[in-house]
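First comes one chain, alone, set out as structure tokens in the form predicted on its own.
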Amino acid sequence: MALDPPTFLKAINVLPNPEAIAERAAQNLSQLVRVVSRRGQKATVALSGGSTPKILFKILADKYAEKIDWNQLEIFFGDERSVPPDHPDSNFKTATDLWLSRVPIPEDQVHRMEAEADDLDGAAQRYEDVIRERVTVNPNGNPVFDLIWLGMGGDGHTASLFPGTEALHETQRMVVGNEVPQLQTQRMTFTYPLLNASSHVQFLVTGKEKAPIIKEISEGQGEYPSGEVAPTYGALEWLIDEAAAAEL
């Protein structure tokens, strides 16, 4: 499928609270599946961890179970902790428990990151291979997700792209293992080449503690990993609550 001309858009949308953000994101997903399915394709979506996605997942299960054609959706994860899939800290377990196990999505259309693998780099390469197999690739050879949901931590990190870590400098690989010394752990994460090839990146950010970073990023200041997400051919949208928008 040929790409449309560059349509980069950066938008900051302020909503009253986390629940309103989650509802907007759920509406976006429902609309996306309808649009993409009309083209005879499956919508490809990457999930985020964090507190706001938990609200989103519950809304999708409670209110959209019969409104979305789940056969037309491929689910991936933007990052994962180095824990097994049944661990309480697993992004996969959270999404499965709150949402995916409660709707009729085919199991082979949900793609888990095996971030607990001893060979983390090998597992990351396998995940990248699955992405290249299931997600439309642009003329530059980069997979183009229809939608990637991201959060932002109090240090400005997104996915598992933490300040000062090696994955920030990756220019070729789509998915890598990333050593995170400040947390004394390793993670698996999407990289900028994959994030910035997306058709639509949607940040879901809440909380007053994020307000100073939101202000700096909106002004093009600071050196935060979240501020380096800038889709080349797609839209960048920030959905933030009033608390996170306090300094705008």
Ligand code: 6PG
The other form holds:
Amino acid sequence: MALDPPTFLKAINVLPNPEAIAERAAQNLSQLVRVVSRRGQKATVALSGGSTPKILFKILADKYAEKIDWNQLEIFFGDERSVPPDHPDSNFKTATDLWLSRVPIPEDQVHRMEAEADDLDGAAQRYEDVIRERVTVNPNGNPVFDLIWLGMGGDGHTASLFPGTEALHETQRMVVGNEVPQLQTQRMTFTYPLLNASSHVQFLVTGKEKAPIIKEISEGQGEYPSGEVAPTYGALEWLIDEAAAAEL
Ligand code: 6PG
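Can you now output the form predicted together with ligand 6PG? The one shown was the form predicted on its own.
Below: every chain and molecule of the assembly, starting with the one above.
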């Protein structure tokens, strides 16, 4: 029996500022790895991109390098830009420079999206294959991440699920290439079926510019991609700072 997806309002936590958000998320990761490794498994986590998680990545490298057993973690990316791994816009580069290159996580446990591939769909399929190899699959056949971090853009997008784009309608594939006309680019992104299979989706959203959409989503208004994420069995949590919560 599918549980009713938790509503946004039941799952919102407001913290003072971006540093507090990052500290809480880092604590959550540390506890997750500890608990999951007791089961003899590796924790499977997908990272959000953009600028919000940069503080989190720095804290994980600066304060958790000795606190987390990095052998017990599989890192994926929830979306990626169509740029090579050394490009400043690369989500992989951001996470690697600020965090992953500064902790002893085995290289084959960090999985980069090859979103710059000419055959983007083929690359997305290959990424989904790796997810299916490394992430526990539920009875519906969907991989269940232990934790997926998501951000929210100023237009309400999340991962690279942008308003009005094809990937919003994907019901079978876990990972797809997505044309984003409003940015005149293409991206690789997790789809709703993969996001909604997760054990725990944690939105990390900060800043006053996000407040109006946070308010609309909390009232069930608008059809923003971020507002459509509703894990079937897992926990949906919004970690937002006081600036982003200003209109609640
Ligand atoms: C990306 C992200 C995207 C991001 C939001 C918020 O690749 O850009 O995955 O979904 O989380 O755009 O970005 P900021 O944190 O920079 O506001």
